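The data below hold one chain only, encoded as structure tokens and taken in the form predicted alone.
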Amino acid sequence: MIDIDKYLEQLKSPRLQLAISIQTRLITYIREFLLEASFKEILPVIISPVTDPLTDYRVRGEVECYGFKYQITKSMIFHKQLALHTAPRIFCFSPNVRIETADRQNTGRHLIEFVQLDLEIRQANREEIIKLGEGLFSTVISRIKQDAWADLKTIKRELPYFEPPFKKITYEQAVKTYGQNFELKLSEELSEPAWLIDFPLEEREFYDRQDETRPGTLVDMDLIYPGGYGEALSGGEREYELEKIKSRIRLKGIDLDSYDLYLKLAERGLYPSAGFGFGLERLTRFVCGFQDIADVRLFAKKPGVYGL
């Protein structure tokens, strides 16, 4: 049950108020950066017949309307691909629900309900998306340092300037150096952001494009924060050819009927594209230097914890 007094105390907390103020600035900077880069903003999709499978550990959330079953959005990956028929560069501040396992309750990084910047570019490749991500991240950090210096001083947070390009580390290198559960160890050792690239096919979902010159390796990437803050964003190039998409769905052990509508649309043609999802709460946590992601979001819901 919720401790009402404690809950109200948290809502009135100067620490949370400051985080929300910083988060408001971050959203503004992101939107201005992307609009300047000729992106069109689209509205989020909350429920849909299809959403990101994320088959590793997450529970499927469903609602029923008018006799139809909809899934709660885990990410807008398929909608982003389809939105490229409308505009060549799109972005969205997308609410996501991912019902994480309860053992992630105290990582400081996981919420079951969060918002991410989702963007996609028609005919883009990974290197173009990496360059965009670096430009976006370094610009946002530079502006928050300049505009919110008083808030950052209040919480004793000193942010360095991050100068792109950031170094790249392959998945294979990371595993060899830090072991299979490498993300946090790698992040703790970094002094500046770094790109994790070239995940093996079995580690990602069916929509991540396989490198045709290196079977089994995906043309994807994650940006990892320094200082132990973990993953910042995740993305890459997308599979867009129907038969390759079907093959990858089968390889994941997923029934093709589960993605019947998406596959019918893909049969009519998808653009080659690339993009990423960039968690807003995680960005705010990093900027503030807080240990607990629940300290940067109103009505935060941690895995396994009942919340408003």
Contents of the next structure:
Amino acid sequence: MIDIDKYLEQLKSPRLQLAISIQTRLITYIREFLLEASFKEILPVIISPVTDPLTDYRVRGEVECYGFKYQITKSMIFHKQLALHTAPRIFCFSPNVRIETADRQNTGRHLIEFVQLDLEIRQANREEIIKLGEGLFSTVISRIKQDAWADLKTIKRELPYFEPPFKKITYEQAVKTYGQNFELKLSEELSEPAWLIDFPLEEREFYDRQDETRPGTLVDMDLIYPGGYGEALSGGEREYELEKIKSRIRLKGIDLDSYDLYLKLAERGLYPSAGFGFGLERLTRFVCGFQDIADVRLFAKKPGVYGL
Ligand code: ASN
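Could you give the coordinates for the form predicted in complex with ligand ASN, as opposed to the form predicted alone above?
Every chain and every other molecule in the complex is listed next, the one we just looked at coming first.
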């Protein structure tokens, strides 16, 4: 059950108030940066017949309306690809629901409902998207340092300026250095953000594009925060050719029928593209230097915990 007194205390806490004021600035900077770079903002999709498979979440969020089954958005990946028919560069502040297992309750980083800045660019490759991500991140950090210095001082957060280009580490190198579960160890050792690139095919979903010259390796990337804050953003180039998409779906053991509508649209042509998703609560947590992501989120829902 929800402890109402505790709940109200958290809603009124100066810590949350400060985080929300920082987050408001972050959203503004992101939007300004992307509009300046000729992006169009699209509105989020909350329910759809198709969503990101993200096969490690065993519970599917579903709603039934008028006898039709809709999935609750885990990510807008497919809608981003389709939205490129409307505009060549799109972004969205997209709410996602991912029903994580309860053992992730106290990681400080996981919420079952969160918002990501999701963006996609027609005809872009990984290099371009990496440049854009670095530019966006370093600009946002330098603006927040300047504008919110008093708030940052109150919470004793000292943020450095980050100068792109950021270092790149391959997945293979990361495993060699830190072992299979490397993300946090790597993040703890970093003093600047770094790109993790070239994930093996079996580690990601079917839409990340396989490098034709290196079968089994994807043309994708994550940005890892320094200081132990883990993953900042995740994305890559996309599969856009029907036969390749189908074979990747089959390889995942997913029934082609469950992507019928998407495949029919892909058959009519998708643009080559690249993009990423950048978790907003995690960005706010990093900027504030807080341990617990619930301290930056109103109505936070942690895995396994009932919330408002
Ligand atoms: N938004 C991510 C991307 O663009 C996908 C995800 O969130 N799973 O690759």
